[in-house]
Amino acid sequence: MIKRLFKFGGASVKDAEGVRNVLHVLQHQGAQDVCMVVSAMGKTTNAMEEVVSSYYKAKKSNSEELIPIVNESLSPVKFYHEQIIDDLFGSSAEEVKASVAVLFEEMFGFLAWNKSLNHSFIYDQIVGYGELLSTTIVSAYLSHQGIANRFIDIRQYIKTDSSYRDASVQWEETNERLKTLSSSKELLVTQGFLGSDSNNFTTTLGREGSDYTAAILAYGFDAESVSIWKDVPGVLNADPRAFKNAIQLHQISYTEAIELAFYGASVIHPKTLQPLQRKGIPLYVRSFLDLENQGTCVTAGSPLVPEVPCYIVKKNQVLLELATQDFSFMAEHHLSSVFELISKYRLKVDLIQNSAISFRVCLDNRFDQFDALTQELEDQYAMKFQKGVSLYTIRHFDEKAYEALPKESKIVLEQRTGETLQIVAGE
């Protein structure tokens, strides 16, 4: 019976030593009643995105060098994984290499014969192989070390719509399929980030979606807990790369964690908390480097323990300002049409501020569609925009918290709502 979900991110399996440490975590925590969700190794997702980018440019220009370009872009990815296999398996590496070679043949075959120019579709068919590669290697290594386990292709169980790169889960069908796995008595090893649509094409759940995968499985299995294993001690009140003196949070309520994730906190994927909250399944964020540290627990109860301000920064945002060309009010029908276009081009709204004659919105240009958006808006509105701005959010702010923001940035927009302060800063 599956009772616990363990999720290991790319940093935890970035090399052979990391994979060995996954084994150590399982030996320390116990491997029975566990389903493991594993991300792509290290920076593999970035590398696979480069493969897609190179291929797409060549495909769109009808380059005769398509096959050499595919070979060249996939070669370092294959070499990276084969190095890890050699380090883990030594003289027993050939069988695992053969399994990995099949996956590369599948990738190459798709890229050689694909007729589609839908970038998001191509992205999902290729980038998801990072997770298939990592789980193939991790599952084989655990077996090699005497940990019985069952490799699961998660695409057969998590069913989604066809919104490539940001698919929505078809919950009823997914839960029916997961029932066939819930009574498993052996360790399950599967992929994060992936699903499949009604045509069995691979879909992805959004960048960093492996946490969400763990939550989907926990919901379907009625699991007792989810543990996300990371290279940090738990959830911190700030990104230590951007703010000094970050503090570990020992407990966060579901509601507060959802708020932090919505505003861009990177430790927990925004969609992860909702299925867990519905069934009261606690989420633990723990360090794979310090197994005695209990990390951070996300559950019902106090919003924050300890109660301190929380800082979030999202960089490379776009601040867009619109006004009607005749300087009339920005009425409801204007806002409706603007949001319809924002949805059409799949930009994420992170902040809104409007007055009688203007409308400002801070956008996450996650699929590089902002320029297409502006082309539709420029004929209807007077428009200004600033790219490369940073959005700072402080939850539970006070004046002292305000002082922690970087001093070198120019504040171009500020908004306070209840206990939340948001600032857009540019050069």
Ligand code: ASP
Given for the second form:
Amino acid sequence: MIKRLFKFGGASVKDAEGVRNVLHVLQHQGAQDVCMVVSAMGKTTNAMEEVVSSYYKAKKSNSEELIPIVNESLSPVKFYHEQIIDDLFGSSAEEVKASVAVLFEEMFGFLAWNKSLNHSFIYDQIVGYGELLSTTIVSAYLSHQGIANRFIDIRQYIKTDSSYRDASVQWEETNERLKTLSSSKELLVTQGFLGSDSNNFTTTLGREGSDYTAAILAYGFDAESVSIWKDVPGVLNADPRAFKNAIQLHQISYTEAIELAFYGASVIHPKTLQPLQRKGIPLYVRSFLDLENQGTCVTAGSPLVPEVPCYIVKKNQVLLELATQDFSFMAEHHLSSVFELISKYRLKVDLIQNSAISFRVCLDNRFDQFDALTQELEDQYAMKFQKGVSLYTIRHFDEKAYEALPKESKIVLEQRTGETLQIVAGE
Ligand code: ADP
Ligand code: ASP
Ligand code: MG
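Same protein, the form predicted in complex with aspartic acid this time rather than the form predicted on its own?
Let's see the whole complex now, leading with the same chain.
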């Protein structure tokens, strides 16, 4: 029976040493009753995004250089994985390299024959190979080291709609399929981030979606716990890359974790928590380097141990301000059409502020569609916008909250709701 989900992110498998450490984690924790969800190695997903954008540009302009362009952008990805294979397998590297070569052939095949100009569709067919490559290597390495395991193509189990790049899980069908796996007696190794639609095309669950995959599987398997292994000791009260002296949180409630992740604490993907909360499955966020540290436990119960303010920064947001052109108030029908367009262009709303004559919204321009949005709005509204602003969210704020802002930042908007203070600041 599968009882524990382990998720290893890109940072944990960024090189051969990382993959060896994954083996060490399994040996330390025991591999029985585990399903491992593995992300693409290191920054592979970013590299695959580059492959898609250079292919897309060439395809759109009918470039005759299409195949050389694909070759050029894919070859560093191939080289990177082959180096890791050489390091891990030494003289028996050839067999694994052959399995990896098949995946590259599939990618080439798709790109050579593809007729679609749907960018998001192409993106999902290609970017997910990052995960297929990493799991092929990790599964082969564990076998090589005597850890029996079964490689699972998760696309056969997680079914989604066809919203490429941000697919929604079809829970009933997914859970039905997962039932057939839950009684497995072997260690399972599978990909995060991926699913497939009704035509069996690959879909992705949104960037950083592998945490969510672990939660989907834990839900379907009725698992006892999920552990996500990170390069930080656990959930801290701030991103240690942005704040010195961040403090480790030992326990947080599902609700608190949902709030932190929703506002942008990138240590947990925001969609991860709700399936776990529904079945009361605890989530452990732990360090893959310090196995003695118990990390952070997300479970029902006290909101936050220790009780400290939590700081979250989302950089590179856009602040958009709209007013009507005929001096009328911003009424419901205006707001409804604005939100329809925001949803059409798949921008994410971080914060809203509405007054009688103007409407301000801070947006995450996830898919680079903000300019297309403004083109549709400019005829109807007087519009101002500021790109590159930062959104600071402080949960459980105290009088020292403003000290967390960089000295040079200019506050453009501020909002307090219950225990949450949000500030939009420009440079
Ligand atoms: P993965 O390897 O699983 O993809 P991520 O890089 O997505 O891991 O997540 C870990 C990173 O999240 C850390 O290196 C850290 O910089 C960042 N992070 C942001 N907010 C927090 C926080 N509140 N607590 C811990 N880490 C955080
Ligand atoms: N590899 C994907 C990404 O980098 C998914 C993940 O790592 O969670 O976004
Ligand atoms: Mg990640």
